[in-house]
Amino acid sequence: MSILIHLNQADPLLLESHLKAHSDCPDLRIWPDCGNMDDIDCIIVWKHDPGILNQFANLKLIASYGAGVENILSDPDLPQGVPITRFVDDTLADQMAEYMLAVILNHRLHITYYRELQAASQWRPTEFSHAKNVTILGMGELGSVSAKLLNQNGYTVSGWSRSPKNIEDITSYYGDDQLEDAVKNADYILCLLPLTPQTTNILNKDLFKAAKLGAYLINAGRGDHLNEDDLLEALYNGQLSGATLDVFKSEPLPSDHVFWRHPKIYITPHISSPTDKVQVARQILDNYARMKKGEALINQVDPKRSY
């Protein structure tokens, strides 16, 4: 049997090379060169084209190339009963934590601002911000590691999640009733939530109004967490002082999108936590072997929870 690689916005040949580096790698094929479709029992996907997955009669495993699975679960033709796995690894969490710390330091110390002054040959020192209260929305693996790193660097950190978390030195808020309390004193609001029907558009005008005046937003969760019009309004009226966005409803972000030219918005091209090709290849092959033996899969997705 064979594994099919179907990646949009990622290099399938690079993943293929890392998979083939292992002696237990089965036959590999890259979309659209599928060969006999009946041979395919596992598909590795990222931003796949809807309707493709149900074309394979012997499909027994769908493996997400990254941590997100919303593109898979939103496929109207998703084959029922086929297990889905996602990539979870310490490297993802560590990279995300470093990204969050870097964005906050850039904002507090005005690093990009000074780069812009340099371009204009202007010497204009300014006071750096002492704001160090952080609230992280989403306290899974990524959120927990980010919280610990920020706390180690002197930040007061709170986290909000569906259920209470017990992490040393991190204040835990949970449930819909505590969301406003979680953000009301935050200088920085970091979104690392999974995308579910409950979290879609959670970054909206109600949340921004509940937040501390002048709070700064960082969204590295998913683009659909953010109500874009509400963000623009919050930036215009000063409820938020600015935002750094790494994820967007449409990716790549269209060149005519208003975010590109907004003076209070910084954009990074979905690079906050890139997939480690070495680790994802090994994890996929381990799951493939487990699938063949009928064993429990690593990081299997619960479709009811959307992660």
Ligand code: NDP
The other form holds:
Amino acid sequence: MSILIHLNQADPLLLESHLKAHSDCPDLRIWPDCGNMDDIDCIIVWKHDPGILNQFANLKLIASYGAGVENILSDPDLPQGVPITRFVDDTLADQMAEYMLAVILNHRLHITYYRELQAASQWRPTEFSHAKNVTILGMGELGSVSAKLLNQNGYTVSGWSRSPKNIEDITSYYGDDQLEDAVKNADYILCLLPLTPQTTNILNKDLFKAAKLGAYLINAGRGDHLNEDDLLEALYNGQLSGATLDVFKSEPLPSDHVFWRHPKIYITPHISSPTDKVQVARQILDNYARMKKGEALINQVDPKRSY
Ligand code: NDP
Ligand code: OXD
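Output block for the form predicted together with the ligand, input the form predicted on its own:
Whole complex next, starting from this chain.
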């Protein structure tokens, strides 16, 4: 049997080389060169073309190349009952935590601002901001590690999730009823939620109004968490002081999008935590072996909760 690699906006050949480095790697095919479709019992996907997954009669495993699985779960032709796994790894969580700390430091210490002043040959010292209250929406694999790193760096951190958390020195809020309380004292609101029907559009004007005046938003979850018009309005009326966005409704962000030229918006091109190819290759082959032996899979997604 064979594994099919179907990646958009990621390099299938690079992943193939990392998979092939392992002696237990089975036959590999790269979309669209599937060969006999009945040979395929596992597909590795990232931003796959919807409608293809139900074409493989012997499919036993769908492995996401990344952590987020909303593209898989929202595929109307998703074959029912085929297990889905996602990428969970320390490297992913550590990178995200570093990104969050870097963005906050950049904002508090005005680093990018000085680069802009340099371009205009301007010497204009400004005090550091002492704002150090952070609320993280989504306290899973990534959010909890970001919370700990920020706390170790002297930030007062709260987290919001579906279920309560018990992490030393981190205040836990949970459930829809506690969302407003979670953000009301935050200088920085970080979104590390999965995209689900419940979290779509969650970064909207109600949340911004509930937040502390002048809060700063960092979204590394998904573009569809954000109501773009509400963000523009909140930046215009000062409800939010700025935003760093790593993810967008449409990626790459179209060149005529208003965000590119907005003075209070900083853009990074979905790089806050890229998949580590070495780790993902090993993890998928381990799950492939487990699937073959009928053993429990690691990092299996629960389609009922959509993440
Ligand atoms: P996890 O599944 O480990 O964590 C998800 C967290 O969100 C959990 O704490 C969960 O609560 C919480 N959550 C889910 N639904 C709700 C809800 N309705 N209300 C409140 N809380 C909710 O995911 P990861 O941490 O691994 O990844 C999170 C997301 O980050 C990914 O889905 C992806 O979209 C994004 N990502 C972005 C990357 C980038 O480069 N920009 C890289 C990797 C991931 P509970 O703990 O109670 O279950
Ligand atoms: C992911 C991502 O979900 O890169 O892994 O966004």
